[in-house]
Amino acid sequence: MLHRTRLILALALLLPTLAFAQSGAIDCVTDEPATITYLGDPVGNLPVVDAETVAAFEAACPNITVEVVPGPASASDVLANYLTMFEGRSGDIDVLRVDVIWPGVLAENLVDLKPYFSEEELAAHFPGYIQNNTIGDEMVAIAFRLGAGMLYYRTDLLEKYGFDGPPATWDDLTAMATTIQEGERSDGNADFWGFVWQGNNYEGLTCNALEWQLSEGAGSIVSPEGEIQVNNDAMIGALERAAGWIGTISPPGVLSYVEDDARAVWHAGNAAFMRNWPYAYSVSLTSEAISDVFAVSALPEGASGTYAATMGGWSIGVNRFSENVDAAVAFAKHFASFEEQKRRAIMSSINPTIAALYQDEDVIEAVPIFAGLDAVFMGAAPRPSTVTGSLYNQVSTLYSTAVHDVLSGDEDAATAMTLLELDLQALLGN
């Protein structure tokens, strides 16, 4: 099922193997009875995965009850909820899912977890994620899930229409999606589309658009040196191509799609290609329409001759205003533990943050694609959250809004990027 060695799920094989003591025991930290809340993940089968995480923890720590509070599907909405909660110094949610781009934004409101972990426990995790979650001297979250954008494709339809493999470039994708869509509709499936992705005006669109931008060699929104990189011909061309997909190979409704909307079309057998995250792999295996006729690959290349995948991932943090910090820390430690990450990898193909799990026989048997990973997120690129710090959310909102305006036809690409550049200059002071 693998195509190209540059699969964007790449991890760990360039890193030394890390020894890790697998005690199997959950550290309950506290013996005091406590009830804590956790903001759950509603995407795909993750509510089921989370429920088993909670059940295992409560069985080992019967003095601690975990109440799962359903969270919104949109990461932007999750962050907005957190910011509102912290503005009131509220402890309503004890344990938080923290997106890879949020540690700098949320740091002052999260507990320093470093004292609760041994050096051996921390050394088992990929160093980049420990670094990402360390603000100053405090480790404000512990990673449990990696991610990167990837391309899902229908192997049966590529064969049916004479294609040898997935598209190498975005232009190839456009042409292949057009051919397959026309053929499937001629065969009677009026609901079939060539390509589905995340086009709603939220963080997911920032991720998609950044992949288009980077693959064209058009910069990275804001460079590590603080240079604004949006108003250039390569970026304008990338947006014009994507705008051309709307209503042709992508449904007009893609402008409101988040991850699960794209996945619903894909699962129904009504798309040739889908851009999504690793979580969709195991869920797609449960679809009667496509379970044995799809594969994954790196996203297509742009004119720069390289492909790009936006780096994602989630960590667990503990609310500084929690009334049950020790109990919340115990759950956070369980969530990120070797045993729990192994179970989640096997159950839902969730990419672990512990290197040793990519060489674990049980994990490889359950998720064979993990065995083909040959670099540390090769092609995966971070969003400019470090260089923009607490302003990142505003940067991302300006960016996704400008992109959405182009895709919806409310603004031409050149004008939108000129205005975006001015807005970012005003916001960042450069």
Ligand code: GLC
The other form holds:
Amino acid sequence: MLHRTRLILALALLLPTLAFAQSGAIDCVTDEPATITYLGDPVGNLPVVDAETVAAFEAACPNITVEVVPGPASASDVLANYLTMFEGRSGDIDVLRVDVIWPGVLAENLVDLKPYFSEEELAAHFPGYIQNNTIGDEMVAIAFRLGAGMLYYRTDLLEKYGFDGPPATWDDLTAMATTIQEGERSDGNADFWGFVWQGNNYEGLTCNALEWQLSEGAGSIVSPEGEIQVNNDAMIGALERAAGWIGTISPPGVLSYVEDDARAVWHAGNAAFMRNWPYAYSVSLTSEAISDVFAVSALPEGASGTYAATMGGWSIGVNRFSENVDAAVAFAKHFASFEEQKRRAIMSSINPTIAALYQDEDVIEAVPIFAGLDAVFMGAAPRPSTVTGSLYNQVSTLYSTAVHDVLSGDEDAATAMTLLELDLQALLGN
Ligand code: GLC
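Can you swap the form predicted alone for the form predicted in complex with alpha-D-glucopyranose?
What follows is the entire complex, opening with the chain shown before.
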């Protein structure tokens, strides 16, 4: 069931984009020779995808060379790299991937891209993401990828153990994962686990925990009006249930998993369920163990009677301290273009931010979940980055640290949430 505000958001995202523009040829912006750097994404098959993006761009703009600097797998580590770079007012990385939650944190260090786009070009993109990237009068990044948390599950094992479909609720998931794990282990797979997800203390844990929290109707960390929402019984219950997964249906190592660690266990055929983003879909199709025996659905519901998917996504921005702003802008524009988003969608199930691509036959054939799970993508719930602005990263770090303390048994859930509430009050001044 879709929450009404999500439905409205979905419509608001889709409607204005029906008339779209395809940019066509790559716009090199400058013919000055330049070498620019881009911080690459090591997750899944993205290094291969990025290399193709660069090759297409360099072929069209032979005056510009793009060097891909290998980046870290954890979003929090990417941000730490950027912040260190900006402290030194450095142009070391010219073109930056900007997480959906960072425009407020990074704005002052990014170039305003608005003058480089026509209105027609911008109208092709989901307006919600343009708005998210607009700080004051400046558009500090252009989106190329959206995301939403979802549940991957093993169709063969559901059938083997007599389940009709994916779990409707978190309690169902816990029960089903327990049954399947016990069965698979007694059939000889000692490495098998029920449920893998992202439990490292980083931004990804904030995403997972927010999904548990929202689905219980336990608030959204900080409400759009600025109210701190973490210390309540529903949240405490959600955390206690998740802590109960550690070492039972989820490996103890999940406490240090980022996205691709969970995916590796899943990919090897050693998990019944996985929480992850859409990128894991196409790469799972290359797994010998599971390519034919998995499907995806919305995450389970909590007591609120609805599921929640955290809204993810990435944009491209240009470093204000870059010595080659025009060349960097040209690469950023190419990265976010219709053609490039289409190629990324087909190669790597990267959700586009251009609505027309969700009706593109080639895209839907390669990634049928883009049609089947459109309500999950369009209805995803934002993290509180707009209301907390430049303080978002500190809010998220306090939150994921408190959640991690509960999961690892270092703190009981009620105490952790009481302390977190005090910390957030001190940080946000209310
Ligand atoms: C994905 C999401 C991003 C999120 C990150 C957390 O990359 O797209 O928004 O912050 O995961 O690990």
